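In the form predicted alone, a lone chain appears below as structure tokens.
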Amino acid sequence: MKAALFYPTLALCSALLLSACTSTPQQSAVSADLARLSDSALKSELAYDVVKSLTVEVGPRIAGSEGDKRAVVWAEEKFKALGFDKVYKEPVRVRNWSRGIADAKVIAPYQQKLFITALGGSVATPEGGLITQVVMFDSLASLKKADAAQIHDKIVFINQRMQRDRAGKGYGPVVIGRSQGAIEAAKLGAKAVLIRSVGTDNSRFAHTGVMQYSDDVEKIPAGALSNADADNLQAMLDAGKDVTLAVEMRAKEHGWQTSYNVIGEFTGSESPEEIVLIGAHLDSWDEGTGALDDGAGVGIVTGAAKIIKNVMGQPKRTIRVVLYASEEFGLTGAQEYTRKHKAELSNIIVAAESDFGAGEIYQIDTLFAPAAVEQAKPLFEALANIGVTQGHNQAGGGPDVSMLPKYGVPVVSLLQDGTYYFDYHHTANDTLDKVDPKALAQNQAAYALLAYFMANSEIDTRPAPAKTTNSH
């Protein structure tokens, strides 16, 4: 045994040797701060004091709501508190939508009490409700073709299972059946639309989300079942039942109104005008207290900044943390953050968002120029020693980020492990108690690396600007 293990041990040390005599006195103090860095942010609770705090003081926070209102003025206050050099805020105009009761039960062949909750945007049913025969489909695409006589005056049920992955692939073959199932049903006369919740779940919590529509066709309610009494109502259809469904939702437009991009900076000693940009967003579902959608987010990239600070001093670049409104009608946010600094852009060196809970993350994808990505191999090493795998250079970055790219802006993709994140994403189940402090704790700790090694490093991840030729 004890000659076993001496070989692998003289590998790892030759190893560590030829690394420590083939690395310059410059390469070796990177590594160093940066193992500090990562063990002071692996040792720090400040993640899960920010969403601890975001999900008890203020909780569900949908779009243009009293709740959305209070995170803005949380936001600026925390920022303060943990000393950001620089704390504003940007308006936005954000669509606002309450959700109201949503019910719904099987009144033939037999009685059953259905979950389900409203979608995103949907409208309300008349009043009264809706009492009508309930037609089945496996997919969205099943439902498209077919026959308009099945389905005339009758509730469309997409019975669509989503599959569990770590990565999350299974979400978006589903989702589409949530985006786009009123406007297809609809189109065939359907009365009403229910969907099996796009969850890895087998509980009785619906999971809500946004739905849209088309200008050209009847807006009809929208809604999602939970998926155990998406299975019971699958049992009766296959058993080759008649089954009418009661269904009432009182949803709700209240009119546009004004939130807010709150952004916090620490201010770059040397070129302030460069952009390290990490984000996530503000709002929330109103279901449950978003605490893993995305409180997670909001303490793992505030908390990052903030270690940096404490630990390392003033970035040589500037560090700018954008909590970004709506996302979850849209992106409204981010769209209308990427058309306010449109003009300075091109100063962002690199931009990553947090949103995919708080399962460790064991990834970093890149969207780099070529050679950044041979020169960011201290920050690739230091992620290793944490458990996280150099991945490849065509990432796409959150939600917030993705549109950047486009113009030139280079983006990481810190993937989490969210094997678990669909059985609680948009549900009154996403509160504080499905957060582990020690994976938020290395979420924060990647964030970290990634935001340090940009802001103080000499690397530049942009693309090479475009070659232009003299039409003359």
The other form holds:
Protein chains: 2
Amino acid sequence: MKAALFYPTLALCSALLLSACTSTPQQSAVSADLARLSDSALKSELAYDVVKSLTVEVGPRIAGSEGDKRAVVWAEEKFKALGFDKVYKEPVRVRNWSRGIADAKVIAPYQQKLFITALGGSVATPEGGLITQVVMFDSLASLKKADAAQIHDKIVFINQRMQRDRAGKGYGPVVIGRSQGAIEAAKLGAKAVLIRSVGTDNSRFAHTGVMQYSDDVEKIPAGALSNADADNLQAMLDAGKDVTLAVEMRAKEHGWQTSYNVIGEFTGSESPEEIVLIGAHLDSWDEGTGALDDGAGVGIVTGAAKIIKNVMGQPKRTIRVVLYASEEFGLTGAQEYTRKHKAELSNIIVAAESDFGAGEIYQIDTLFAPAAVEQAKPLFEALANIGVTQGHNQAGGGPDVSMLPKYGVPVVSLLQDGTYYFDYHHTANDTLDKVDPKALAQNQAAYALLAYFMANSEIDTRPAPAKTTNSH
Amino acid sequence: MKAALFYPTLALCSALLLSACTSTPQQSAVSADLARLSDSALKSELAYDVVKSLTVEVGPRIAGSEGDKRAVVWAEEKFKALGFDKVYKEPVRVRNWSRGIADAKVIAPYQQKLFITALGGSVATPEGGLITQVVMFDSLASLKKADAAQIHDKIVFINQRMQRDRAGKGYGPVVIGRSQGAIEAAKLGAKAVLIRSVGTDNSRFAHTGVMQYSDDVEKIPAGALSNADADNLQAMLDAGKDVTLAVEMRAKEHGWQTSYNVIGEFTGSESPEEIVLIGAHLDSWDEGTGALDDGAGVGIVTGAAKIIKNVMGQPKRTIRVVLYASEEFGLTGAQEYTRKHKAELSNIIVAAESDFGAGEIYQIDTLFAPAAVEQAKPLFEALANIGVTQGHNQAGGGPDVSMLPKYGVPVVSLLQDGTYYFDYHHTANDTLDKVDPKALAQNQAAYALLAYFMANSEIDTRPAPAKTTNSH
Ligand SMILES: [Zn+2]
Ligand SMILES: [Zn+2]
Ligand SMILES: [Zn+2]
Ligand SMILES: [Zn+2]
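So that was the form predicted alone. Now I'd like the form predicted together with another copy of the chain, please.
The next block holds the full complex; its first chain is the one shown before.
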């Protein structure tokens, strides 16, 4: 990688008083270019058109399914139709699980249907379903402390509500119950586990999401109740009633299938081997049309790359758009990408994934060599003009690029407003109407600015600092 | 009915400049009583406890179902537990229809599941379902003008969006497509009709609601698409595609069943034969728990009556709470009540029903003799203190009392803020979490003020003016 800097005066300038700095003609030209690109991207409906096309023409696309296969074809065709220089796909072996029906009802002391969904990867109930009493816990931690005698042969209900937060900070503390609930409940002899949905809405859509088993613990069925139904069940239990549920789930494993990471590039005119990687995941859950998760990301990164080409011409470094397979079932596509491209990872100037819905971006975090952070000032200034402030230098980059920093790959996180993301996340209600075209265009502009600046400068982002925090 | 007035000076006073009016000691006492009652009702959680009890312990209660029968038992027990003087029920023969499954999917040019629900009273599809092309219209009016050749053997899609409005004014123009769509589509040879849900949300909950057939037109299946799914289908059709749907609905009629209007009274201490009637409907649709429609109304009128008794003691006139059967299938309980009580209708001082969710009340309309409107000034003043302004004198009174004005019965409408009501109305998502306890208590206070004032004055509301507008 070249060490020469495109903007040599910036580090010095930023160390002085701002008022003492004057722009060089070069800087002014860069700022003007960024402003022109940003304006075009803000006005372009391309990202929205792409997510609309994906959700209308393909819709649900759980890894390994027919929908997933259609999504792969769709992605290749979309990149080609948009005139990407190189369009290719790389096979990924993915787990293929299907949800089947998931029914639950209270049969005593009252009679009510409960809206549930299977957690991703859950086993089915025994043929004919389960009928047994339910025991409520306010968290996974409380469950772990419980007496097995209280739980044996019962259904465990983990009733912890996710808190709303712009950055999605409510997710972590609650999602542990989704991922570990079946293991901990089974250890204590439970027949099944139901969690209150990991979601911030009040609705009857249950939120799915991947869950885990442990090889040395019995595999029990795991589902999620909608928040409204969790409220209802909680009201019965809070009133001191013995509550009996009938639960039937017909989830099923279909073995491993071949899916693909689908890749579209605009090849660098000066340093084609140097790569600016922007990504999103192509798979989705099976109940919604995957508009927010992650159709929005697909639209944003695809739109950003195409608009750079349209407005600014061929980039100097390669801009590579990677649409990852099977993010939802454990980042399978991203792991495969990292394995396959290991020799090339040192050529990635920066990687960033869009996978947090369609809310406006409010902050940019980096994981760059400190000097590169200084050199990126024109980028930060251009981002500031569209409402994005500079954050810290401990970025995670997004789920599908989260494994890259340990190979020394610099990453960026463009943080989206996730205030309402978890109202829809992993539900049947993740559909196109939740995408605000204006906010999506702002995302497209931010990714365009990032990718263009990184591709058309000679900025050296390495060595990226060690990642010491869990910030994403 | 007695003609003497309890507040003889009010009419005169209101005709003068306000500043020239001074309160009589009697007026001050009345105002103080109303303020005390209002404060207690605002603080009481009774209405909320009642709707919570109904939704948790009974839940869905479509007319004639097991849930409906449980609701009748629940209502009698609730009135008794609250110490109503008289608790009784009156049989009503109700139609019993069940929804069954309702599946729809696009099978060409794409493959996507669509979320639908049957409209109330729809017939089933033929065994095995229907597979045919869909034709879109932007309204019932457009459908009526269409060429039969364009529609023959196809599925008609009426794609008209309901507009959000505080007073629910968006409902009328759209609901005509729900009620008449199957008749008009069948006249032109359609196999089925699907409407965009009559609802203001963007979600995948489809909105049900009663629909009609005509004896001389073939009965075809009728369903509603969720707004999100209507968007998706519209996007395909807008792109000029021929779209083929597979639709299966297993709705079924189960003949007529006996349900009940359930009635609780506090008997008037001075004029027990004079009745202040406040009502709500006990039935609900089958997918939600009927919290907004009309559990909230049940809670409001039950709570209001009980709080009057608790705070002010026995009313002078009888306060009668009527929980009507089968409102949803054509006001069946209300029609039966009116028939059975015809001789007694002249003793109803005023009737009012709460059936528009749980939003705050912002306006009171009356249908009173003009002199009585003047005499009700202390009521209007007390209502103004809780945010309720005086409206017009052409009230409709609410669905289940809407047939009473033609028998000369004076009615009141306490208009609720319905801005969000049609986000949930007639969907699975009509659950307790949509009820704001504070707004519900304000409703309870308004009904308590109304019922107490009307029961403890000698106000003569007759003759009510002719009803010349369609305002409800
Ligand atoms: Zn995602
Ligand atoms: Zn996800
Ligand atoms: Zn109603
Ligand atoms: Zn209704």
